[in-house]
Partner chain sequence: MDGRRGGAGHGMRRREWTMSAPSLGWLVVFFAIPTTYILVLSFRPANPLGGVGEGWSLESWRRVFQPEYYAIYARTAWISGAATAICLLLGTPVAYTMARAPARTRAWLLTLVVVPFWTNFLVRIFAWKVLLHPDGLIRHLFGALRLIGPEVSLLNRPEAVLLVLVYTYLPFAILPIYAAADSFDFGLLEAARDLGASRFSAIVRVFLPGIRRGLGVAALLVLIPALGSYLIPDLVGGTRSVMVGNKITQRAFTDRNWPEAAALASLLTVAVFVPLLAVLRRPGSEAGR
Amino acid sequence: MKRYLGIALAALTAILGTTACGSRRPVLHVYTWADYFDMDVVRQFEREFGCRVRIDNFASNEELYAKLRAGATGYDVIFPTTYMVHLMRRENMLIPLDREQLPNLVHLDPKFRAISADPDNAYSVPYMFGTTGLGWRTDRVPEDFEASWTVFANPEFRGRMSMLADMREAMGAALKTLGYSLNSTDPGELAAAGELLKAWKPQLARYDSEGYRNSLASAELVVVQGYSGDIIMIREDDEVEEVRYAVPREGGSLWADEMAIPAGARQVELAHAFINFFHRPEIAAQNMEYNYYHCPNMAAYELLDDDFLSDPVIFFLLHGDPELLAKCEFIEDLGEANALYTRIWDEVRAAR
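Which coordinates fit this single chain in the form predicted alone?
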């Protein structure tokens, strides 16, 4: 009898194990930027919460918005940038967050609440801050190279440069070059920015928001518009010492990516757990060390070494050059002016 009881218990254990580890586990669908967090963190979340995490990537906020606006459903956590949070909230595309399920928000750095898309965290929680600027190869440009958006007019690097396939970032670079706000809504200024992008376009290899990292690492490209963490990752993780990054002298964009739950999410409770998990101090620190961006989590700061915490590129908002910081802006939602940006951007992309 004991023998048969043992066999039965073993069988039951196997069945329960299969259920816990197999296809019956809940699936959390995450829509985010590429290579944005340590997959070891994701695997730890899966183990702790008995679930699977499926990740899809987008290349721009506009791609994220268009896909969800077109009716794509099934995503549980998304990572829009601040200005897109404003737009999506206005259009009822996000669900309210339950603060009781997010106890780790106590760790958020209060200095950054004022520049968050949602300072009360009613609909979103900040994940990472960063900048957009220029990455370049020191072994492929002159020694006196200075970070300036005007490099995209330089025929010396024709066919070996790229800009982001991102409407607001590309338009923002042109607007800054012309001395305008990257949040301008003036039709004349926007038209001038569009013409400048058309003039730069023949010098570019392509518009690229995802592959530029590998292309800069291999020296296929020598100058790119890119995100700060991506460029640092080339130098640190890919061990390409010849790569440098800087915000151009004209200024550039500051941004914060937020975590939010889209309307239509199926795993709302698990989505809250995911957001809360990402603000555990040790998890926030691990993700910062992975992607080289700034998570506004005060308890996580204490887990970082001094060299990392004092890095003026990663922590540009805390340690960046004050004069250059004053020339930078957060991208804002521009309401009805978004349509004008889209029209001009479409003209730029269609230009030869």
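Each form is matched to the other, and the largest set of C-alpha atoms that superpose within 1.5 Å is called the rigid core. Quick caveat: nothing in here was measured; it's all calculated off a predicted structure. Residue numbers count along the first chain shown, from 1. What changes on going to the form predicted in complex with the partner chain:
- Annotation: Cα of Cys328 displaced by less than 2 Å between these two forms, core superposition.
Swap state to the form predicted in complex with the partner chain from the form predicted alone:
Next comes a single chain, given without company.
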């Protein structure tokens, strides 16, 4: 009996010991997009820096913004897109970065300095570039299918297509189709884009930013507006070989998700270490191979297979058709004009 008691006590001390030890390890809170980096990378970071990483996901920049505005504190690293970085910076929602703690930024590809949200990396560091375009299934469309936003007018795919439930992306596709800038603030151009979206609507199954991946994989949807890496992931990871992605001939949106530290972060030093770690060449390469987006890290390029690195879809900014690339734009924050977009987008969604 005594022996058992001894074992029990020993076990108890061991358990208490580990939890006490565990609670001393700092916790880094990361707020990011779903499936955006390899969890092995996170585990490696935890081991190297003796901390734990908690990950929380958002589905849109607006959700990230709304949550931080609502007073959510305690996040240490966030992954906003360029236009959201501008807005957050104007609103004093970001902490200035300490370049001393980010030595790996020497690997950043200078070609993309100019288009980055923050060329000097005073507040943010680019993580991944991607595009928004069309994904489709080769087994459900004619052989001569060509990627064009006008597919949404095609009654042949009625009820089997989706556009993103994202005001800027949906409006952007319509503006591009009409030959306008996707950052247009001209009321006439925006009204025309609204009319075009209303004309496309009867053919759409729904507006969807999250579920379209599964639906394209199961062929519930046949043509979708979506993000490049998300759609390639269906082909590569879910092994649905019939899935294709391209930027439509009218042009699409380009975007860069950045890493930044929000005001109110508790683990500022560890957050810097995390950002720096993500630009360590082998880590950046590992993440690119995981999510099929383009991390602008030159030293990491050298660690990738030639096949991978020459992929014009993943590395659209480097190897995409220059003529098509010229038609693409980055989404910018519109400040006051946002209300105009909201009004037209509302009309579209309320239309019969």
